[in-house]
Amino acid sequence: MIELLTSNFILYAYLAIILVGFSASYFGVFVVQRKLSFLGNGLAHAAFGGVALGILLDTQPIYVAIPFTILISLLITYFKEKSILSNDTLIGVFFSFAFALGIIFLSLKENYTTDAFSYLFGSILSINNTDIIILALMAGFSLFTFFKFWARWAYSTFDNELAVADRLPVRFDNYVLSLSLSLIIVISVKIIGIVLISSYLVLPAAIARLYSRTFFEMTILSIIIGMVSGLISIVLSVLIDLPTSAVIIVFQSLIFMTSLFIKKSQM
C-alpha cells in the first residue's frame, strides 16, 4: 500500500490537488463572501458546453472550454451592469443555455462517453505533465492576483459603494475576478469534475469563515484547508477505492458540518 501511495501517478495527483486547492480555495473566499456560489455553479455548468464543443471538434476540450466559459462569464458580468434583471436570473439563463448547447454538441458526436465522463466527475489519477504545467500557471496567476488585486477585491467586497467613491477601478476588478473564476473552474474540471468543482470553491472558504476573525485570516485558512483536505482525501480514496473527487467533497462537507455543530454548541 505504501508503494501505491508513493507511485508516480499518485505523486502527480498530490501535486495537482495542492495547485488546485491553492487556486480554488483562494478565489473561493470571494465566492463565499460576495455570495457568488450560484455563479460558481453556473460557470461550472457553462464549462460543460465548452468541453462538449472541444470533444465534438476532436481537439483538447480544455482549450475550447477556457474561451467559451470566459465569454459566458463576461456576458453575465456585462448584462448584470446593463440589465434590471437579478444576478441569479442572468446566471440561470446563461448557464442553462451553455449546458443545453453542450448536450447538443455531444449528441452530434459518436463515442464521447469516456471523455465526457472524466470531465463531468473528475479524473485526478489520470493527469499528465501538460495538466500539471497548466495548473502551475493557474496557481502562479492566482498568486499574482493576491499581491495585485486582493486588497482592492477585499475592499469592494465589504463596501462596494465606498470603493467606488474612493475611485478604485471596481468595474474593472469585477471583470478580472469573473475571468479568474472562469479560468480556475475550467482548468480544474478535469481534476475535480464539472459536477463538483463549485463545491470545492465554496467548502474550504465556508469552513475558514467559521474560524476567522479577519478576511485575511479567512483567505489564508481557506487555502490551507483546501490543500490539506485534498491531500488527505486522495489517500482516503486510494485506501477505500472510491472516486477521489467525490471523496474530497464529502470529506470537506463533513469538516464543515462538524465545524458548524461545534460553533453552534459554543454559542
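We call the rigid core the largest set of C-alpha positions that still match within 1.5 Å between the two forms. Numbering follows the first chain given and starts at 1. This structure is a prediction, so every number in the text was calculated from the model and none was measured. Compared with the form predicted together with the partner chain:
- A movement of the C-alpha atom of I192 reaching 2 angstroms or beyond is seen between these two forms when the two forms are aligned on their rigid core.
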The other form holds:
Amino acid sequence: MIELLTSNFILYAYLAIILVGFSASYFGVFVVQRKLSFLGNGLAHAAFGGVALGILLDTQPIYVAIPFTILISLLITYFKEKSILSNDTLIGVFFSFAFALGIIFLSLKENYTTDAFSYLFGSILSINNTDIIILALMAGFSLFTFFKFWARWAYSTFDNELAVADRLPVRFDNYVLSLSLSLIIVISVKIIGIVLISSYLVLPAAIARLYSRTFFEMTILSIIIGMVSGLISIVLSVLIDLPTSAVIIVFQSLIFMTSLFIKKSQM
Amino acid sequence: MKNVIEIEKLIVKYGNNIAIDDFTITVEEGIYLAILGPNGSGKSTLLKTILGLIQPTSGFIKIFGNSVDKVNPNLIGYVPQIKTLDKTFPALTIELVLSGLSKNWAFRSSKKDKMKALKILEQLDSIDIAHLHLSELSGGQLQKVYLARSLVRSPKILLLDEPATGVDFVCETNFNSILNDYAEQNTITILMVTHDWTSAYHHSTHILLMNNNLIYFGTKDNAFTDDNIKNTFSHLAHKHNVTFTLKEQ
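Here we have the form predicted alone; I need the corresponding form predicted together with the partner chain.
Below is the whole assembly, all chains and molecules, this chain first.
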C-alpha cells in the first residue's frame, strides 16, 4: 500500500492537486464573495466545448479551449451589457450551448475512444510532465496576481463604488479577473474535470469564510484547505479504491456541512 | 472665498429620464451644504457625478479647477449610504478605515497608517470597536466608521449620501455634532444629501433644493420659503400644498 501511495503517478497527482488547489482556491474567494459561482460552473462547461473542439481538430486541446472559453465569457459579458436579460440567464444559455457543442464535436471524431464522461471528473491519476508544467505556470500566474491585484480586487469586491471613487481601474481589473478565471478553469478542466474545478472554486472558499474574520485570512485559509483536502482525498481514494475527483468533492462538501453545523450551534 | 466645486450646465440622463436638468452652481470653500429634495429628485445622482461614479450627459464639473477624472482622490472623502454594506464580506472596522488611506484592501499596513486610523477612531469615540467585525456593528457605529474612513485622509471635500438613513435620532444628532466640530477645526467643504430637513437647517450653512431641476441654492436663511418648498415637492402636473415649520432642537 505504501508503495502505491508513493508511486510515480500518485506523486504527480499530489503535485497536480497542490497546484490546482492553490490556484482555484485562491480565485475561489473572489468567486464566493462576488457571487460568481454559477459563472464558474458555466465556464467549466464551456471549457469542455473548447477541449472537444481541440480534439476534433487534432491539435493540443488546450490551444483551442483557451480562446474558446474566453470567447464564451466575453459573449456573456457582451450580451449582459446589450440586453435586458440577467447574467444568470445568459450563463445558463451559453454554458448549455457550449457543452452541447462539445458533445457533438466528440461524437464527430472518428475512432475516439475516451467518452465524454471522463471530462466530468477528469483523470487526475494519469497526469504527465506537460500537464504539470502547465499547472505550475498557472499557479505562478495566480501567485503573480496575488501580489499585483489581490488588494485592488478585494477593495472592489467589498464596495465597487468606493473603488471607482478612489480612481482604481475597476473595469480593467474586472476583465483581468474574468480572464484569469477562464484561464484557470480551462487549464484545470482538461486535467481534473468540470465537476471538480467547479467545486474547487466554491467549497474551500466557502469553508474558509465560515472561520475567517478578515478577507486576507479567508484567502490564506481557502488556499490551505484547497491543497490539504485535495492531498488527503487522493490518499483516501487510493486506500478505499474510489474515483479521486468524486472523493475530493465529497470530502470537501462534508467539511463544509460539518463547519456549517458547528458554526450554527455556536451562534 | 476659494471656489471648490464648479458645476456648469450639468445634465445627467438615464435613457430618456432626466435626473439632473441644467445645473449651474459654484460651491465655495468651507460651506456645509445640505442637498434636499423628494425621492428620485436626482440628489444621489448629483453626488455620484461629482465623485465621478456617473458620467454627465452634458456640461461639466470642476473640482479645485480640475475635471473630475483628474482630481486627486485624496482631496475627497465619501460616506456612502450604510445600507450598501455587504455584510457577508469578512472585514474589521480598522481595515475599512485603513482602506481610506491605502485606497485598496491592503493585507499589510504600515505602523504609521495604523496609528492614523486608530487616532481618527478615537476622535470619533469609536476606538472600542476598532477590531470588531463590520457585521457586528449597529447602524450608528457603522455610520461613524464610514465617516472615520473618509476623514482619515484629511479630505478638503466631504460628500455624504444620506448618512442618517437607518440610524436613530440620538445617533443622528451625535453624528451631526461630530461633523460640526470637525468642520470648525478643519477647513473642509461638506455636501450632504439628506431627507432630514430640520437637522439640515440646524447644522448646515447652505441649502440646495432640487427636484431634478435646481430650485434653490444659497444660504439657509432664505431657503425655506413657501414657493421653494412647493416647487421642490410639486409634480409637473399639479402643485401640492406643503408648508415647512421649523422646530427648535
